[in-house]
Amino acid sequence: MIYLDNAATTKMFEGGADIYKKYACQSFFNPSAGYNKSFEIAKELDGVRELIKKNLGATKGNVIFTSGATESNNLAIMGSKRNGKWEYVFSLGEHPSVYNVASALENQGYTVHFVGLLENGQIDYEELERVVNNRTRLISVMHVSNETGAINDLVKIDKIRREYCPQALLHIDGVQAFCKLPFNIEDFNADLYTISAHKFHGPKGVGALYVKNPSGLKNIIYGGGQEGGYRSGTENVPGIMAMKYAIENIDIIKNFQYVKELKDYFIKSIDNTEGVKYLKTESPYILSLSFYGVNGETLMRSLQDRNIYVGVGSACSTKKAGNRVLESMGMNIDEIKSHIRVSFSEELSLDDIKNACHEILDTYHKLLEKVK
């Protein structure tokens, strides 16, 4: 097999899942318990707080830990939330955890901005600064773009915001970023960044949010007060074990230039092929491609057949029909349908890819016979 989909999901490591076990059959105690063993438990997910703090740069805030990124994205952006006549911005990129939540605060009367995109995938950052103003309560927008790899400026972005509405709250998804690229979150300030264990290697069912001011953020989830009373429910020590070995076992760098290669050396596989046309974008995890002349999930179960496994987008909006990342970069209907995503991990091999660019190309021009 050779999976080329690591942007939906990663693989576990073998090692996170034996801590998994250990902490789920053995030290399997809850920390929230009164006694000597629950606390050493408690002692250690403070310990996973401060590890993710270090590899964010941060060097203030707070980390809650929750069930992965949509509940992050959804506590960000609801506990955020604020009565009056605040205004909340989004881009037309964002993740469904954040756009469809924003189309909630829409439904619900609040006023919502959507942020087109350039055609590079980045949001249009002069349409930002034009719908931003002193009434702006929450700017959210990713850090890098799950369909296409295009990697928002935040910098750019937070200086916007200090110019415009510097009393806005900053979130970023950084499901996509976070232990894949090498940022500072001082840099660009943000107040909430999202991360999701299972897109680094560690657990499915387990991420965090990291929040810079927590006496900005209101509970959305009500019941024993885990987490500082901003995320109640019983912590998922066995996932948030296995996501601290994640990060403990990833050598950010040393990954981003492998994968870097891996995809150049994919671009310059199918490159000045005939029919097939891709978007240069500054991630080297995510590769976005159209197939002319063939749909793009006709091209994935025909690969399917041949033992390999690439998207056609997010795994989260792949039963909807259109897609509106694609649409609002200005791509027209032919090279949306004909769209498949790859996304690649430091685990695939240099013949991996040269494999799984011959099988590629050659299901394609097949496929292109049968329609001609």
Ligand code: PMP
Contents of the next structure:
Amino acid sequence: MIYLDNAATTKMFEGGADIYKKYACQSFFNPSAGYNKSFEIAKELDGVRELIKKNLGATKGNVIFTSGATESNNLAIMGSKRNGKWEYVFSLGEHPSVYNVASALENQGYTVHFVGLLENGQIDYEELERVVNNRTRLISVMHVSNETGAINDLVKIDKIRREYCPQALLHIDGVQAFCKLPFNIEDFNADLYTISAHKFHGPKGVGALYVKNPSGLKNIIYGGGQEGGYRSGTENVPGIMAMKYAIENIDIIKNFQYVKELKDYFIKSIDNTEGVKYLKTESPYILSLSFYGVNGETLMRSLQDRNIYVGVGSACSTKKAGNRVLESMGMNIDEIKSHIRVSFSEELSLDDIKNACHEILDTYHKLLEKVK
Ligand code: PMP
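Starting from the form predicted alone above, please write out the structure of the form predicted in complex with the named molecule.
Let's see the whole complex now, leading with the same chain.
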């Protein structure tokens, strides 16, 4: 199998699965119980909070464990909302776990702005500048686009925020960036930052929200008051400890350079093929392609028969004719229909990429013959 859908999810580290088992079957204690063994677990969880902060480059703030990025994004946005004059700003490129929360806010009567995307997949900075004002409560944008691999210039966004709406909170959906890109959160002063373990070889159903100033956040679920009251419910200790294992066993710089080689090699192999177009974006982990004349989903299914797995973008795009993110970048409907997403991991070899490109082009040409 050649798995090229690592933006959808990654394979969990075997060592992480061993750790998971240890904390599920031996050190299984509830961190909120009152005895020594539970205190030890609570202390270990605090160690993971510090590790996440260290990896973000955060010298202050806290980390709240959640069930994944969807929950972290909901908590960041719904937990930040305030009644009254306040306005909320998002981009049209956001993942549904942000975009649909924004739409829900709008339906509840809040003032919500959706900023468009540039042709390169980044947020339209000039439009952002025009939309924010002294009523802006929150700006929520993604770090890396899960659809295109575009990296938003967060330093520039923070600059706009500080100039036009210093009172606004900045939330970053960092799912496709954390443990993949080298960065320091203090360079762009994010107030809230979302991560998800299964995107970097951790388990599914585990994530976190970094919060610079927890007192600015309100809980969205009610219960026993775990996680400082910001997220009730017994913590997923085995999952969190397996996430820790993944963080500790990823070499961000080394992987970044290696995966960049894979993406460059892929591009070189398909470039100059008639009908094939790709998007030049900054993240080495994601490549967005169009194969003119062939439906992206058909291509994806045909490749699966050859044991090659690629993505066709977010679930919303497979249900509807269009794709909000790609449309916002100005892509035409033919490009969108013939679009697939290839996403890399350091576990792939150069030979995998060579074989995948050969199979993809062969499949494309055979499908083209059929539709002629
Ligand atoms: N945000 C982005 C940018 C994503 O790529 C994803 C996963 N596709 C999510 C949020 C949702 O993550 P989770 O599966 O952890 O809920």
